[in-house]
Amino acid sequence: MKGSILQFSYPIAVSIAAIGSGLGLGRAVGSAMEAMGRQPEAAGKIQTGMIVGAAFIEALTIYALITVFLVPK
């Protein structure tokens, strides 16, 4: 019983994490592009902040994926 619940819940959890990551990255990049369009002189700082934020968002998604492989079934 416990194994079947885990086998069902892991793909759902990873897909929710992937959807959240996609939405978060889309919002971050969209906002950064808008900010760069408004203040082109600050594009370097905005881009650096966006890349750091995108790395954190992707790291959370990768953690969700790795748990599928590490947690025993």
The other form holds:
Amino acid sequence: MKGSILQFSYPIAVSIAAIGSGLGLGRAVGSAMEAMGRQPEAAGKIQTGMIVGAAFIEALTIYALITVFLVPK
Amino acid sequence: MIANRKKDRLSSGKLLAAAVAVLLLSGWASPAIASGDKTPQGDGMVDQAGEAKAPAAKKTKLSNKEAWKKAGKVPELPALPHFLAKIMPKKAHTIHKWMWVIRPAYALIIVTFAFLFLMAVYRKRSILPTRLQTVMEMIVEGLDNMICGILGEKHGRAYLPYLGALFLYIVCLNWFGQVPLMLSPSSFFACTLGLAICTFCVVQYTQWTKLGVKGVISHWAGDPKDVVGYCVAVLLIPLHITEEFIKPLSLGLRLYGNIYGEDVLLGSMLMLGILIFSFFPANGIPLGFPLMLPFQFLALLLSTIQALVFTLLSAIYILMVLPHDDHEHEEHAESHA
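Given the form predicted alone above, produce the structure of the same protein in the form predicted in complex with its partner chain.
After this comes the whole thing, all chains and molecules, with the earlier chain placed first.
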């Protein structure tokens, strides 16, 4: 019984995390692209910042995923 | 032109030395850390769908039921130990038991090859570069531009050997899983944690030597100037000390989670490809559809990005503890408390 509940709740947990970080990534990358379009000469710096920010946002989904892997089923 | 080349050669020599240091450090660190964790983590047999029950899996289930249950049956691309366990069912239990050594040992294979390759390139360097040397110089120059862009010319050159070696090593670790019969060692938490601890040590060394004890404590307290500042400092200091330890932990977890997740994705897709043909009465004949092939290209791309992220974050952690002689980079320092 416990196992079957977890089987439903793990994917839901990961998908909620993915929705959140998807929205966050969309905003971050969208703004970065806009900024790059406005100032193409600063593209390198903006890209570095964007990748770092994207890594921080994406890490949240990864943590949810790791929880699913590591918590005993 | 010649002066420029001389600089390149110097930095690639330093890169080589730092590469060897990092590789040895993490190679030693990982088995030591791994020895605490003896569960046969993620040794799910991919090809269980084929024949009735793999003898290896059965054996593990009987002898090591608890651990097997705890680890869960996470699909994974089959690697050399899995095949060895299938060929020698009697030794399967031993192989599963020693998996915590075998996984990090893949890192040592990479170390050996990287060392030999770099030695070969480094030995034969000349003014008229060969094709290989040109490629290596391009890589070094690209890394130089990237890191000097973040840390500035002076500090960038000082930390280029460590960060460049880190990037190249992590790329090798991540890509190694795509080689048939090989595992990527970075899908093992101990390995990525070892790398993160390397970064932690570099950051701490930089912090305590460049800022000094007084400077570090003042930095942790948020450089207080008035009464309100000192009141807030009481709250800020524990926060900053915790952060020092959370930084390497999250750095290691991010890389591990990405690469392990990628491996699981590939394993599931492989399994799905086998399951598609399960209606076909193929008794023991390995038959399947390579569904994981497109995802492997994705994995190559994402592995590179993750290596880049690890390197960039290490660079930024170093940047945060460097003395601020120019206020150009201050926004980086405050952006992710």
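Numbering follows the first chain given and starts at 1. Note that the rigid core is defined as the largest set of C-alphas that superpose within 1.5 Å between two forms. Every value quoted in this text rests on a predicted model; they were computed, and no experiment measured them.
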Core aligned, does the CA of residue 54 move at least 2 Å between the two forms? no
